[in-house]
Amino acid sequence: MEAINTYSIIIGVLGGALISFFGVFVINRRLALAADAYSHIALPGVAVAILAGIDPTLGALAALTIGSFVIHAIQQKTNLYTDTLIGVIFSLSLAIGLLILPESQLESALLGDLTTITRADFLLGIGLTVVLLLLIIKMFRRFTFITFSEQLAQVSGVKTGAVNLLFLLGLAAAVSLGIKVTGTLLVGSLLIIPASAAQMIARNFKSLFSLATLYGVLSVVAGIALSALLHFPPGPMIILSEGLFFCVSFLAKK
């Protein structure tokens, strides 16, 4: 196996970081089993991106965005739930991507490969740590009130449906942000673990986001080091790594 660059480490913090502190929305609003179905709605951007020869990141993006809209556009248009929608859509998607990916290629895009991170990557992943922090940082209170009572921020003037879908480009941007370190069969497991691993300990909704994002660093630089000293690959070391850390919360609670 190659070795990890600095690129890889970086783009790793960044995005166990990011998309632990995202996945607070995610469980508190119920949607953690279509978060992780949501997430392989990457599948056919990034078997798209490989046979087109650019970034799967990039393809990835635009599928994940392409599919927000649809859900979105369907949602307004009937009563189904959003997680009703997520789960038709990736059925959809998936067998779409299973179908084109070339099976060289299918290790690597269901379990990501943080070795093969180049400087392009790098950038890229950098961008949308960007557009991730300032998407947090101005809709951090709308997102909060909704996720606690959709009804009443409606009563209250706040346009749920467009932030909804801002939500759903959010959280697009962050399963983007992890395909390469996890890949699209695990990443909804960056946005699940973390998150549900500081519920059980946190002492308020500051510091669940405190520990939800220290969490996924940790998880991953644990995951990193293991994957090093055992040689397996890094994307299931860093998810076994949550699994720990998960598992010292639910003895710290009890």
Given for the second form:
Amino acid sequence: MEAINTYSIIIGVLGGALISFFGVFVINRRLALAADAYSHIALPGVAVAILAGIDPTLGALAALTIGSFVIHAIQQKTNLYTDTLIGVIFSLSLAIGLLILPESQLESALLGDLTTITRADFLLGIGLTVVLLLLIIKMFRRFTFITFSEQLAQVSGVKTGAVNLLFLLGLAAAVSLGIKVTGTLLVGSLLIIPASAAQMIARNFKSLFSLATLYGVLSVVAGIALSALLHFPPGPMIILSEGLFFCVSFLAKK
Amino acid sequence: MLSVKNLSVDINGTHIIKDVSFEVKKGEVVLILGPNGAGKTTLLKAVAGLITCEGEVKWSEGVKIGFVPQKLDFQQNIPMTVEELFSIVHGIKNKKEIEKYLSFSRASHLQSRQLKELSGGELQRILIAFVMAENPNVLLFDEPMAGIDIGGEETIYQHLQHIVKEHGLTVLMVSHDLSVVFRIADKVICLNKTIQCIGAPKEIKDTMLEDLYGGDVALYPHAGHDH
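Now that we've seen the form predicted on its own, could you pull up the form predicted in complex with its partner chain?
Once more the chain from above appears, this time first in line as the rest of the complex follows.
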């Protein structure tokens, strides 16, 4: 296994922080499992990118963006819930991805590899971080409002359809960033575990976001350190570190 | 303030309301009565522009509508305080200002409480204050007092009366609490898919209500009895 480089650490920490922050909205909108499934929509994009010899993150972002627009378009015309549509699109994406991805590339696409981050990956990761950060800053109030009550937001004049689409696009950016850290298979855990660990003990909204972000960053740092020490792949070690913080929160809960 | 002409709403080929016409003047408190399934909530949503409808709904210029829905898909489990709800969603950072809005529904004492600790009635009070913080000049209330205990309900109606007068608000309200609402309503609309009767409370006869609800009901004031 290659050594972890500075690029990997920066992308890992930025990704861990932002994805965990965004995860607070995901779990409180009861989209935890749907978001996990949603991340698999990236697979056909990753597969096409690998075959074409371009950065898999770009492929993932393209597939997730297209997936978000398709989900949004169908949702506007039917009475199906977001998680149901994610279920449909995710299954189809997974099937297409598995069909076109060469078997030799499957493990790397599913598990990712933080040790192979190049300068180009790094710059793309920074770009995604900036986009996600701007989206969160700009939309924080409205994301909070639809998380609290989509119905009340609607009657207060918030264009909930557009906000939901931006939310899915934010999820697309978060997942694309996270795929570099943990791979397609495990990226959902970055969205779910730090946020739910924080939710168990947070006393207010501010501490919820702060704690989720802190757990995300510490999990990535601990996971990378353990990976270097024990010679295991970083992705699963990061998730196991998140699990540890989940247990800490559970035990700390009064 | 509001002119509604031949308003009809069809959902999946079924008439929910049909040919409804009425007018509301500035500062009027209008009570919408009717049995379950009469289309009361649909009428409120239609005048608020939340659902598509046929006919004409014309508001005066500069109208800002505040809508308090009946049932809410409330995410109560979020670790969030009442104060944070106002400061984040409405951008009100000043604690005194938040307290002012909470006092509208007698909920100032709940300012630092977590949402998940609140009872159904307390949440309803927060919701009313939350909508008031949007500084509307028209309030649409869909059974605003559902889930609030009788004593509290009486208090909130008294407050509502006070707020309506002080701020010159126009109110359209769906409620079953005839005796309490009687005191603040200027106009009553009896609805059962179409308008059955309309007029000042004193013009609404008990027989009209019996026809509307199909039972022994009466609209009567119970004077005094302040809490």
